[in-house]
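Have a look below at one chain only, the form predicted alone, in structure tokens format.
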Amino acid sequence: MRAVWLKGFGGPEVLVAGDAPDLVAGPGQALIEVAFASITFVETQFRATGAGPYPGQVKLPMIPGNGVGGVVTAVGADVDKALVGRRVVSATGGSGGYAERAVVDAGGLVEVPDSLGLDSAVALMADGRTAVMLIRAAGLRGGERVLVEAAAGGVGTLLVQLARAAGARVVAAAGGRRKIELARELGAEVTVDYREPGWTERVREAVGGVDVVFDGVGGTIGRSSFDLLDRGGRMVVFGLASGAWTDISDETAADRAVTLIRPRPTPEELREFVETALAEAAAGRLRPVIGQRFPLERAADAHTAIQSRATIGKTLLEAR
């Protein structure tokens, strides 16, 4: 089968296509015929660095990505049969994304409703189902500010229609003049451009303060919307797409009254997650932008349009 290739760290050109063994399903697992596969931020900081979420486990050469979406063409012992066939999105543990096939945890597999798309699917799985864990953590109110930042990124799509439909009012912070069109399409009744001096003025200038902030960035931009929350407002932590944290330690937030908020979910509250955002989209609730797709040997250059930081809504790599 075909596949790509991680044999070193370092630029996306470390990302090259090539043969790799068939798979087979083994006790408890199930093979995909992979149609589309995810790509996330923490993979190009993982193929850069090899620092990622899965210490302990990088044996080079490998197979990176972690989520992939597909038909069911074989199963392992002690499996249902019946899976055969069946549509489905899956993580894979933190390798084999980036290939023709994948084996995965039976387990682990999630049904795709027949009204949505397998490109639909995997673009929220990972993204969906974090958007949908971070609004629950935040517990917004109707007519509560919020302000979402990477408003225009897979995730901050998402979090842009879900706090609209929770009766936020949403505020959009992106980079970019397509970027910011895109949060206001979507649902967003403010929009700045955090590239440009003064943005936490013009935020101020349209709603005052905000009661909530989703901070995916991090660095001096969660620093900033940090600042823009009035007291008791809620900062839900869950990225660092700046490369840093925000640096906010619990006594600033404290003498501020705000809860900084880091969600922490289990294995089961995370495939619920993925369930709530596939069925959302199903009904029309929820529309995930695929902004970017690749073919699979193009891997390098899905990574590279990441990190130009150009692309918008989800970046997929597809299989077939």
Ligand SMILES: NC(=O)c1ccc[n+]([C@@H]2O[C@H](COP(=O)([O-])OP(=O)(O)OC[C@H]3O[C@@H](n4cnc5c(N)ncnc54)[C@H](OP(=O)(O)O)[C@@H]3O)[C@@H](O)[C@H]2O)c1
Contents of the next structure:
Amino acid sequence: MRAVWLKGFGGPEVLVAGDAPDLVAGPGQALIEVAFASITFVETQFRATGAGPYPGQVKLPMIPGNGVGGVVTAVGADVDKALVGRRVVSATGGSGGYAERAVVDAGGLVEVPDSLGLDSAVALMADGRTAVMLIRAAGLRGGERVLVEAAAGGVGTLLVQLARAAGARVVAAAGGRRKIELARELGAEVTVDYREPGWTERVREAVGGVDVVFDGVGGTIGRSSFDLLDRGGRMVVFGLASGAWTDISDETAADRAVTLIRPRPTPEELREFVETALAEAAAGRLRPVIGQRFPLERAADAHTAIQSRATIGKTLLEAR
Ligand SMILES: NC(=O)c1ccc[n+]([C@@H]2O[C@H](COP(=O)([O-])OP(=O)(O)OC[C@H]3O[C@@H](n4cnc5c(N)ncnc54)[C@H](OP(=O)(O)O)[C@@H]3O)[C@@H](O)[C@H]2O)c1
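Switch over from the form predicted alone to the form predicted together with the named molecule, please.
Okay, now the whole complex, with that chain kicking things off.
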């Protein structure tokens, strides 16, 4: 089968398409004919340095990729045969996603609702799961002012919609006009370009301060967002797209009566978050924004686009 290999850490060019051995579903496993594989921002960081959320996955060479969707074509001897032919999404555990086929734990498969395209389902697999988790963790109340960083990104576009649906007043912060226009289309009340100096002043003029920050960028943007929180606010910390976590100690937060929230979900909760995201999309209440599609062989180009901040919404690899 065709796959994309990572043979050493470095720039996007270390992702090289090639052949990989055919896969067989072992006990407890399912074989998926992959239609789409998702790329998340953190995979670009992992590719560059090996750092990231997949401990034990750094033996090279490897096939990267954590989110896939397609049709089940075979299952292990002990697995329910009725799964064969079903449209599913699944996490791979961090390796094996950028390929024409993937073997996954059959217990982790999530069926895709009939009315939802596989591309939309794959777009929601990781980002939807994460966004639902973050919204729940924040415990939003109607009328709260919510700042979403990287609001035109994979997770950000979903956070904007889910926060709005929860009755929040959404302040979307992103880099560049095209991105803030997208956030406005998705329901943001206030949009600011945080590449421009004085962006926090524009937030203050529009809404005073904020009650909740969704911080997936970190660094100086995360710090500025923290400073916008009113006393008693919450900061949900989940990423460092800028390269650094937001540097705020628990003591500094406590001085401002701000709660720092770092969700630690169980596998069962994660599954439920995926199912919720897919169900919301199937019902037409959540719109995954698929901004870019690349053929599997061009995974390196997809990584280049993502890490240079040129993408909006989700980036998918098409495996067939
Ligand atoms: N996807 C998931 O399921 C998941 C799970 C857990 C954690 N996270 C974290 O959530 C954050 C968003 O993830 P995502 O996959 O949805 O990515 P994304 O938002 O689609 O892409 C990252 C965005 O971060 C912004 N950014 C700010 N400073 C940047 C910099 N110095 N270099 C590059 N980008 C920069 C860019 O948007 P602007 O141009 O608008 O600034 C960029 O588009 C990441 O920190 C990620 O690690 C994601």
